[in-house]
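Listed next as structure tokens is one chain, alone, in the form predicted on its own.
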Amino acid sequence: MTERLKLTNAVIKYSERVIIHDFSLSVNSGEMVFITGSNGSGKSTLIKTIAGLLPLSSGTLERTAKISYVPQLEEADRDFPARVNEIVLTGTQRRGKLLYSQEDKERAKHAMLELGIYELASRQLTTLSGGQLRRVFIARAICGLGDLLLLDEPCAGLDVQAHEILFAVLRKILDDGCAVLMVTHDESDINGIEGARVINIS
């Protein structure tokens, strides 16, 4: 196995009200990863840390690993103006790229069908419920994914079908290598990893 990601002594700040203390974690590819506490524990702060949004006060992040990340569904997200396709496309950039390959499209189209969406390719966001948008992103993630996959509440939203969709193509990228940082409360979440480490946050 090859390590993805190391947090060494995380403090994490906002202002100054310490957010994360002394906090240390390491992943390893093809490992999932469980992140839960109580709310305002700090849950998205570390993920969004771990992405690169927002900075260690002290501490040291290594990551070996080309991250994707889904933060939490915003109402702006739904009011973006695009087609499906086109959000979903856009996982592929990459630095310096201006046009769109075959390949890419592909991989997109590809991406649409694992997550069970590819019938909404046409749609336009704002005609999505909460749970379909949620998809959307993900298969943009998926589209364009590295060694490391950061998923924060993904699930929220997802009816019980759309859920199994998920988890399927989890388990799948998973078996690929891929390490997953998802960030939960919901128990049923945690048993549809089988092997998974759970880290809760108090």
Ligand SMILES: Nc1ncnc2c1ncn2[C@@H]1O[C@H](COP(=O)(O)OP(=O)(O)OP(=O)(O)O)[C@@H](O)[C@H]1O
Contents of the next structure:
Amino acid sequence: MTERLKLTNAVIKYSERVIIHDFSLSVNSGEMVFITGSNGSGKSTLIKTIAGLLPLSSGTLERTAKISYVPQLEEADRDFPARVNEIVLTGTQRRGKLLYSQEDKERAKHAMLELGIYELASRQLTTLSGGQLRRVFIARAICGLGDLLLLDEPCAGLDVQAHEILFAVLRKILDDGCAVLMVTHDESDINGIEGARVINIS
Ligand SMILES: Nc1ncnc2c1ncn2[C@@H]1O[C@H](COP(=O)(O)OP(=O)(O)OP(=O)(O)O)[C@@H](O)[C@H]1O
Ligand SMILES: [Mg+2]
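Next up, can you give the form predicted together with the named molecule of this protein, since the form predicted on its own came first?
Entire complex below, previous chain first.
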């Protein structure tokens, strides 16, 4: 078992306001961890810090370099002028690679098929529903998947079928050794993965 994430005595602030006080977490390969807590308790702040988008005020963060992150939908720029297949394809990008290989394109296609959005491939993001847009961002994360997947409330707005598809994908990538950290408010998500850990931060 390989450790994919180790956060030790993390303190996270916005200006002088402390949001996360003293938080430690270790996640191994193939492990599923759910983060729960009330609105405003700091779940998104925590996951953004793990993704490397916010700094730690103190404490240490050690993690695999190969991370995929799906932000909370409210933070997605749905007016971005791009087509679904272009957005999904950007998920294959690592370290500023400029050109896409045929293999990248195949992986993007496979991810769209897996998430049931292949028929939306040439649609503009602006024309999608909330649940469709959510699936696009999940497909984007899946096709460039590394060792650690961070999902911030990915199930909000998903219908029953899309939810089942997502959980089938999660079970598969966990079996393949990816670690997954998911923010959720929903008890049925937590029951959807056997052996998952639940951490309440509020
Ligand atoms: N960019 C920011 N600048 C200052 N304060 C912020 C910023 N983003 C969030 N906050 C504050 O930090 C706290 C934690 O916010 P965060 O978004 O992490 O909560 P959350 O647990 O994800 O909530 P929700 O369940 O509503 O998504 C809140 O009080 C919020 O108002
Ligand atoms: Mg949040």
